[in-house]
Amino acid sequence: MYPACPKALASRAVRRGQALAVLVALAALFVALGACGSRPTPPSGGAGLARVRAAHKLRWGADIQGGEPYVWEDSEHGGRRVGFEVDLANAIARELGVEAEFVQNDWSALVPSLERGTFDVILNGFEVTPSRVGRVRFTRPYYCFAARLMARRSDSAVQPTVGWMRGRRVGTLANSFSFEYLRAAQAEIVPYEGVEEPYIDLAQGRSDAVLLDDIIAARYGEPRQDLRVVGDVADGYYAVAARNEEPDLQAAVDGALARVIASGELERILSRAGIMNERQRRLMTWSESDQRRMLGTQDTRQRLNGTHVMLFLRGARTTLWVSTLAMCLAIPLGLLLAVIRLYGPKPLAKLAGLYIEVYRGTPVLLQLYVLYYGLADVVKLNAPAAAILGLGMNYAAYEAEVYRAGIQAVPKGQTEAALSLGMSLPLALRRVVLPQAFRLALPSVTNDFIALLKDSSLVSVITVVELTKQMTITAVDVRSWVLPGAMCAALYFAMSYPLSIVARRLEEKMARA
C-alpha cells in the first residue's frame, strides 16, 4: 500500500480546517443572535399613534387566504376586498381621523410582521392566546367566539370532552386558539395552513375530527354532508394588537372600536356578514375586569428547553427521512425518463418530455396541494406518502434532465464500439454508457438532493411536521424567532455539508477508477 501523497494530505487538512472553522463561526454567530435576542425590545415611547396620523393611514395586517367572512376577494365586483374585517377596519380608521390600507402577509407570520414594522396592527381573526398575550398589545375584544368540533357524521363515538381527544388525530390550524387547547389536552395535532383542508383530510378518515373556530366550522364544515358538529368545548376572542412597545396606538385604536361598539355600527358589520349570536352581546358591556380575566396575569414565555431540542431533533430526521426517500424515487424515475426521451419510441419519448416540461414548469407547492387534496377522491394517500412521491416525482424530472445531460457527454464512438462488438442497445447502455454518464452527472445529483432537503419544508402545507413547521411551532411558544431559527439551520447544515463531502470523496473515487 503506498503512502499518502503529502500534497493529498495537506489539501484534506485545508478542506478540514475549512469545515472546522464554517462551524465554530456559525456557532458563534448562533450565540451572538442569541444574546441579542434574549434582551427586550426598548419602548418606543408611544410614538405608534403619531405615525399613523402623519401617514394618514392605518395599515392592518391579514391574511386573505383566510377567506369568507373574514377578508376576501370579491370575484363579481373586479376583485374587490370585502368582508367583516374589511368594514371594521375601515370603521377604526375612520374614528381615528385616518384611512385603512390592507396589507397581505402570511397569518403564521402576523406576529413577527408587526414587531418588524411591516403594518401598524393585526386585524384577522386573531385569537387571544396565552402565548400572545405579553408579546403584542391586545384591544377589547370585536368577536366572541366558540371552538367547534366536527366529526365524520358516520362516527358516532366522538364526544367534546378532553378524555376523548386525548392520543386523538384532531386537526386545526397551526398556532392558533384550538392549536393550543389540543395541545393542554394531549391530542395528535395535525396543522394545517388552510382553513378548508382540515374538513377534507376529515373527510377521506385521515384525521379523528376537526377543532376550529365556529366562524370557520359554519362555512367549511358544515357544509359537507359527511361531517356533524360534535359540540363546542371553549369560547375566545379575536382582538386587535399592536406592537407590544405602542400602547399609544394601541389605546387609541381600542378608543376607537369602542365608540364602533357603542353605536351599533358592530353589530350592523356582523350582521350583514351573519355571524352575529348571543355571545357577542357580552361585547356591549366590556368592562375592564373583562379585558383583565381575558388576557389573564400569568405569562407564558417558554425557554428553549430539552423538550424543544427533541421535538426539533424529531423534525429533522422527518426532513431527513422524507428527503432521502423522494430522491430514491427521483434518482430511478429520473435515469427512466432520460432514457426513454433519448432511445424511446417516439410516442412514449414525447410523453417523457411532457412530463418533464410539466414537472419543471409548475410549482412544487401546487403539484402537492394537487397531489394531496385534489385527488383525495382518487388516490388515498397519508401526508407522509404523498410527500415523499410528489417531491419525488417533481424532482424526477431535473434529474432526467441531468442524466440526459451526463449521457450525451459520453461520446458517439464508445456506444458504436459497443454495438460493434456484438452488444445490444439496452447492454452498451448499462456497461458502457450509463457508469459514465452517471460519474460526470455525480455533482448535479448531489446538488439537487440538498435542495430537496431544504425543499421538503413545503411538505408542512399537507400536514407534515418537518424541521422548518417545528421552527415555527417553537418560535410562537418561545417568543423569538431567533434561537429557534439558528437551530433550524444548524441543523440544515448538519445534514447537508456532511452529504456534500460524501460526494466529493464518491467523485475522487470514481475519477480515479
Second form
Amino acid sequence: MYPACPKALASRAVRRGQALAVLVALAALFVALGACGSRPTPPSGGAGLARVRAAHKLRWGADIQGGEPYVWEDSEHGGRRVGFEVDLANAIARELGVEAEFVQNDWSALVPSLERGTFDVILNGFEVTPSRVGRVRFTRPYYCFAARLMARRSDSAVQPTVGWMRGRRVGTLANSFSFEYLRAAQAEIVPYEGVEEPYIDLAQGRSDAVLLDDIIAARYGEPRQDLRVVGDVADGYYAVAARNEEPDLQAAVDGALARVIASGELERILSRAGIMNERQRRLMTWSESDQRRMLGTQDTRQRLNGTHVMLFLRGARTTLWVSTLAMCLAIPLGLLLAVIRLYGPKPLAKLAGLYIEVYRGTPVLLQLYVLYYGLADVVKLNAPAAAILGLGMNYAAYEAEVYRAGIQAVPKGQTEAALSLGMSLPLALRRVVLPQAFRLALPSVTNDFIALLKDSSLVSVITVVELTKQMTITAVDVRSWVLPGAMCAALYFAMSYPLSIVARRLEEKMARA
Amino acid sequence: MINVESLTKTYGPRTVLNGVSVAFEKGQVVSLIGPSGGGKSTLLRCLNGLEEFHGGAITIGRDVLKPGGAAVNKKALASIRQRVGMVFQTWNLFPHRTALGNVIEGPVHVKGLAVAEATARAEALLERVGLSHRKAAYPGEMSGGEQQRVAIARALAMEPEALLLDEPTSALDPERVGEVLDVLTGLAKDGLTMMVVTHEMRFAREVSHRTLVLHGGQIIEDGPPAEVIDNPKHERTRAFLGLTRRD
Ligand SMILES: Nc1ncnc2c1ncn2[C@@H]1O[C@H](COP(=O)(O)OP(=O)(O)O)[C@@H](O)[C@H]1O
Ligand SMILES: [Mg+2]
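Would you generate the structure of this protein in the form predicted in complex with the partner chain, following the form predicted on its own above?
Once more the chain from above appears, this time first in line as the rest of the complex follows.
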C-alpha cells in the first residue's frame, strides 16, 4: 500500500469513485418517480439471524482497498486476505456457529449495499457517527480510535483545537467520523476518497492539516518525515453494523462480540495487528450506558432543506464551470493536435498521434491522479486547476479525433480549389477546410460536452466538490439517497438536456445541408 | 507564355504523361480533346501545380516548375497559382460562403485587397457571368450551371493571365451547358488565354484557335480546330471523333 503508486491509487479511487454513486442516484430517481417509495422490508422483529443460520454463512461487507491493518490482500502469501477484521469476522461467525464470508464492496457505498442485501453486516473500520446511527444498527464497539490531527513539521502554528480548525483547510475521508467532526468545527473540509492522498496533499501544502483515525495516521501519515502529529482531538468507535430491520441479527452479533471480548480473543487479535493500546481497555467493561452514550441521544437526521438546495446549486455551478473551462481547453488543443497529426512534419505528427493514443487509452481518473498527486513535486496545481487541465487534456484527445474525421470528410476538391486561388496550405486550412470540418464536427463536439458534464464528477477524487460529490455528502445527512439522488439527476438533466437539443438541431441541420 | 517541355508523369508502373512538349501563346484559346484516360486532366493539373511530375519542366512566364513537387517548387507554385486560374469539372465552390463570398475570397485573403474594393470587382464579375441577382445565394441553393459560372468568376477575380478549364460543362444538365459556354465564348472574345478540356466539338471548332488531341499521354494532333476535327491525321483521332459524333 505504501508508498503512493498512482496506479494503485487510481484503481482504489475507481472502486471508491463516483460512478457507483451516479448509478445509485439514477436508481433513486426511478424510485422517486415511481411515486411508491416503498422498500422491500423483511418482516419486523427481523429474520436476519434465521437467514444467516439457514445459509450457514455470515456475509460481511468490507473494502479490500482500505488496506492495512483492516482487510487487505497479502502479496507475500499469494494474495490471501488478512487483517484484524478478518480474524474478528471469523471469531464472530464461529460464535454464531456459522462460516464468515467476505464480500468486497466499495467503502463509500457500504450502507446502500447493506440495505439492498448484498451482505449481512458491515465490518470495516465503520465508524459510529451521528448520521449513521438510525440508518443502521450498531453492535458494541470492537475498537476505540482517536481522531488524530497531523500537520506539516514546519508549521508550528497548528493547534488540536476546534478554535484553530475553524475556517482552516483540513483534509479527511468523505463522510467519516472526522468529516462530521470538522463540519461541526466549521473547518473548510477537503474531502478525499483514499487514505494516502490527504497526507500527500498536506505535505505539498495544499491543505493546512489532516484529521483521520489514529490507525490510518500511524500507517500513512506518521511515516512521512515532513509531517508531525499535532494531537488527538476526539475518540470514536468501530462497530459492526446490521440492517435497521434486523435487530435480531444485531443482538446476536453483539452477543458473539461480547464473548470474543470476554475471552480475551479480541485483545489477542488487536495485539497481533499491533494496534492494541490502553484505550481499548474500556471495551472490556462495556456497559449498556456506554452503548447509549456512544449512539447518542438525539437523532441528528436532517430533512432536505434550503441549505442543501443551495449546496446542490453550488455543486452544479462547479460542475458547469469545470466542464465548460475544460471544453474551452479541449477544443483548441484538439484542433491543434488534429492539424499537426494530419499536416505537421512527421516527428511532430507522430507525437500528436502518441498523445491521442495515450490519453484515449488510459483512464481519465488515472490521468487526474498523475496530474494532481504524481506531478505534485514538479507542478503544484490547485485542485480546480488540475481538474480543468486534466479533463481538458483528456477530452482534447477525443476532440482531435472528431476534427480529424471532420477534416477528412471535406472533399479534396475544396483544398485544390483553395490552392488554385493561390492560397498557401495553412491559409486554405483556415479559410476553407477547417470551417467546413468544424461544422461537420459540431454535433459530435456537443455530444462530447454532454459526456464531459457527467465525466466531470470524476474530479471529486482530487477533492473538488462538484454535484455528484455534493449528493453523496447530502445523502449521508438525510439518511437517504432518494431525494438527493433525484435532485442530483434533475440538475444534471437540466444542464445536459438543453445541450442535447442543440446537438439534435445541429444534426438535423447538417443532414439537410 | 506557357512552355511545357517533355513532361513525364507516372502513377506507379503506369505512364500517364509521356514526354509532352507544347507551347501556348498569350491570347490563345486552346481546346484539349481526346479519349477518357488520355491524360488531359493530369496535364492541366500539372500546369497548376496540383500534381507533381517526374520528368521535364513547365515554364510560365519567369517561373519554372521542376520535378519534385511542392518541396522543390514552393516559390514558383505560389506565383503560378496566382497567375493561372483553374475551373474544375465539379466547380468546387466553397459551400460555406455565398456566391459573392466565393468570388472575393482570393482577392481579399491572397492579394490582400480591401473588402469594399474586392466586393465592387466581384459584383462586376458576377454581372459579367449573368449572376448579379444570385450574389447572396449559397452554392447549395444554386443550379450546376450557376455554380460553374460563379466558379469562373471566382477564378477571374484573381485576374489570371491564363485560365485552365477541365471539362467545365460535362457535369451539367444538357440545358445548362449553353449558359456556361456563352460565358466562355465571351471571355475568348475578350482575348483571355484559355486552355479548355472539352467534349463539346462545336465549341472547340467555333471558339478555340487551336486543338490538341491527347492520347496515351502524348499529343498526337496539334493544329487549327477545323483541320484537326474535320481532317484528322491520326487513326486514333478518327476513331475517337467517330465515337464522339455518334452521341
Ligand atoms: N490518382 C491517380 N492514381 C492512379 N492513376 C490515376 C490517378 N489519377 C489519374 N490516373 C490515371 O491517369 C490516366 C490519365 O487520367 P486523366 O488525366 O484523368 O485522363 P483524362 O482527363 O484525359 O480522362 C488514367 O489512366 C487514370 O486512370
Ligand atoms: Mg479528365
